[in-house]
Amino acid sequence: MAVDTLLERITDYANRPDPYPLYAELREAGVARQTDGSYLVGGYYDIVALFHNPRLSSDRRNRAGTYSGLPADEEEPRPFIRLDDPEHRRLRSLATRPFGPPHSPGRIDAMRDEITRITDELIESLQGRTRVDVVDDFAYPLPVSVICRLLGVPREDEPTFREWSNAIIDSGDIRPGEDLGTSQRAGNQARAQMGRYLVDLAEQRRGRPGDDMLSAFVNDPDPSGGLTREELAATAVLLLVAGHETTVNLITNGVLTLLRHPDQLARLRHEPDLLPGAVEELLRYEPPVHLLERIPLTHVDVAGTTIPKGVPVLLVLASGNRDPKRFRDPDRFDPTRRDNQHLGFGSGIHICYGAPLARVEAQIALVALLPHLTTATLVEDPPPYRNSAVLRGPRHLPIELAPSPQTR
């Protein structure tokens, strides 16, 4: 088939279970111009070069025209992942103060016991059951509980912000040829409502801080100034949504991959020290985010193709992660793979803000799940997937568990 229809085929829900043959087709083409005028890039080295090219923008206001099926620009205020330096650097630095080095170097390590406690409680709730949904019963509630604790959001408000989060994620999806106006309006409304909710929570802690990040944002002693109310709203929404959505996919894709590779599952069960490397391999093999958009600020040459200024470029990270020019035997899941500089968290100045936390959550989760997975079987393979081609992962992952000796 023509390479100019690749985006249509990649985003076709029928290909959600296995888009990898399409990514191989993309790599063969090098750079593929699509029917809407946008471009796809799927080679590892090309993607890395573009991530580090200052002539590529993350700000959709730099698009030259509109592109049907691509998410429109968000309403103000924009999160820092949609901005370029120096504004991106300023906002990301302020967001990092209460999260990581140099101002809060112990934040993630201090969360380990809490993450382990939440994980143990979820595992305990599975005892005696012979069928569970990995997403609803474990992979979703774990990162949601963690990000709520980290930000200082009441866990009981989850049903409300889950609806907002779903609308925001849907508004960021790519659907060639479709009118995204309805989903864009719903996403903007949800973003505004969630922003007001989070700012109100933060303001309640001004002068009365807790140990959470919302408290830190409104009680920052730095004389250079902190986040404005609008910037706080955009940043808090980004952290709450991105802080759990991608980790749900990472854990769920991890369980699915291990159940499809029982030999590697057994090895990890007996050699748990391999888990950190296994998480990195999962981020390469089945990444939680498959595509990211960039916009050239001037004409850019990629693999012999000149991409005009202002024309969207879609970097297909999951394709780069399977590039045989970078990874030996790339379609093989190998938890002991060395030199694994994958694109699971992106690269360059926009590399994933929450990567350290996601790694810790995935490692603790999989260590706890491994004993239960050795006798588990998939109810459906492939399982039902989420609609999104960007945040690709199972919507549900039902598995059968062998009865424990006490219940036989």
Second form
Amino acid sequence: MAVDTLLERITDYANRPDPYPLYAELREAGVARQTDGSYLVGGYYDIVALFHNPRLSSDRRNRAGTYSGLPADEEEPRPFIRLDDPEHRRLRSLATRPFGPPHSPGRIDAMRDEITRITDELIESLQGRTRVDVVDDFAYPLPVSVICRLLGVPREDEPTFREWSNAIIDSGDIRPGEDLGTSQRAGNQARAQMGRYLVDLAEQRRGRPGDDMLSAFVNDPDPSGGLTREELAATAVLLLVAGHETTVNLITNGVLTLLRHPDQLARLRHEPDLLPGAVEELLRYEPPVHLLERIPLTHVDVAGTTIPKGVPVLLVLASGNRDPKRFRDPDRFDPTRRDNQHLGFGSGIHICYGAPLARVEAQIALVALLPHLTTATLVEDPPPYRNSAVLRGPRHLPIELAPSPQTR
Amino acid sequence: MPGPGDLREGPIVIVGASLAGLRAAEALRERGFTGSLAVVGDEPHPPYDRPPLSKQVLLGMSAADTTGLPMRRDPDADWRLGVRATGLDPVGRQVLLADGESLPYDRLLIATGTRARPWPRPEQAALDGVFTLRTRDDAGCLAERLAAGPRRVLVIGAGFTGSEIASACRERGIEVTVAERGTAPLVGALGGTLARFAAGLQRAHGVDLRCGVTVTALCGNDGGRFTGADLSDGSHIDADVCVIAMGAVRNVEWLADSGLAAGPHGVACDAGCRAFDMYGIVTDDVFVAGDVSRFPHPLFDYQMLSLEHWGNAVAQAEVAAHNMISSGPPRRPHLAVPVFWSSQFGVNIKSVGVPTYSDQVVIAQGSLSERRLVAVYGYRGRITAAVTVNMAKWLEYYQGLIEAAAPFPPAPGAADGHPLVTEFALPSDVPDPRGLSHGPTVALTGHLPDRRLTVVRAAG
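Having seen the form predicted alone, can you show the form predicted in complex with its partner chain?
Shown next: the complete complex, the earlier chain at its head.
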């Protein structure tokens, strides 16, 4: 197979506003070997098959020597997203106990009022303004407030961990041809600092639990002993970072998409019952996570190509979401689309842990924004994007609002 | 033969108002059927879901009358509920009903499903405290009796239904004895190797499990109340409640004089859900779907399969509905890979393929001791089924291997920290279904794979 530069082009910042033609090229190729040796997979069915293939690892320690990056011991501790079973299973189960069923089935539902209150406050703060940055003024502060509330992190500490969060996201980006050592070291350092901060917060609640998840983690009566200090740090960092960095993009991509489709926007405004479906369609059409890496533990055949053991495979979820073999008219944004089993939250054992929360946040946020968006216009299209090709979304989304946004 | 235009008009009659009947009715309308549609059901209730009956309902978590199936769209049907179909006149194209009426049809869908196999001695079955579990009313009565706190429940048969009932009893703190004619619970569906695991699970949860025995008599007191049962090993069980969970009987009696290929294994049909007549000639106006059907499946050597699976009822009903209003090449085959699930004793069991269509089995992921595993079944060197215990998220991968007829045993290298033991494939130990008191969940016509060329005759 010819060696391809698709990954370099996908990660090239110039293509951030519209990587979709490159994804179409990738689907044409099926599997594409890249100049850095890694492989790209872009077909829906191939991606789903790999997600469910037990011979693919999420643990980077399984990379072959030339792809290994930093020495393994510099990357401890690992969050469960980067581990395989049985460690993945144990840590994810412990993290799920205070978050979802069966032990905490009502957690997310119980947050609806709180999320609505935070949303309303943010909307309130926009009153009278004619120019708004959807990211800084709404889509970023909302999930940050929500995840802080959920974990039990003081909202006023946000500037502190924002730096750390940026460094962690940066270290997870994919940039072929660049020496990742610097950003990975910075990411590890940020992870360690954020971990210490979160563990300290949690320790303050040992024996004096609030209704937040850090309290639940340190006061878990689980007979297996619950999370160690290192595991707690890794898990809490993962939840804090993943809990807001992706939702920001989901909401912002949603606003951008709706402003680009005024007919759909008008329709949703009059039929708010369509919103849950619209959020699913956004997760398909403009997903927050574009790429995920897996490592074959043995030679793995994909669409006629053998990917050798230890060589990274990049699953291009956003490409699978636009695969015409799976979705009819895939480049069309259709909030009423049925049979919409998108890859926005991944699939298989690592399927997004926070998906229920992300769905609720995006639904509440868009419901609240809809009345204001009907008279809004984009200041820049495309808007300036964040650097990351993995977590793709606008860095800013300036819009002009009509002078009196409350008029309906 | 009617032309394509006529097929969108009726009348169509569906006999059977449960999952397959409802989904077929919805699918007919979705695909543009505009004619008159009648749905006949012998129970008075609108279509309801059965899986919760042996789980949430017995646990007291939901009432029996809350399991109604949601309608995806109003099928705009003439619902004939509480009336039994008693016969079929295939020449005059009429369904005969117990109330003396007859319904004319252009095309007919048979979706009459199964009923609980009754205890063979009616006077013993009539004792107060003896139950079967198939219908919503059965579940309501049994749940009420469990809520009253019996000292001990006797479950006869350790198939999926019997095992789930035993699990619900233990979860409610009720003592339970399970009597199973085979060597272990679930043996008829999963084979002997995994069945030994199921036996361990039951015993670990405090079930008094008796295998290799049959119940010879149900005993009652002078007031006609069930008090216990005698077993074939000479022992006696004192119990207040007895549940007969000996599998299901297919509801085919009403077709006795119809000339269709209808028998104890169900109504035979082709891959397009068209019923065969008794000469093996395919009909063009009688279709079959759900538990009552038996159909050829290419992944399993085109042997006739009978499945009592929720997913099969849905998939087959949709194919049948599509074919009822299509003619010629647009007709589609029903080739879905069988999938079923069960939850019991704190574990989730999920299966894809046909585990009894196998000669060997390996644990490909996880382990018995962790109670998390994937068992992969093979027949003559290819993968034919996989069963997960608390690892359902991997099932899709193995489904792909089954569909691709991938080699058995699967290659090593799973990402779950366990060395693969695929070199230690064990016999899957599939029992002869004639030896089981309850039918296996899957019935294959013809031969058992581990007994090549052994003809299996219908029991009874």
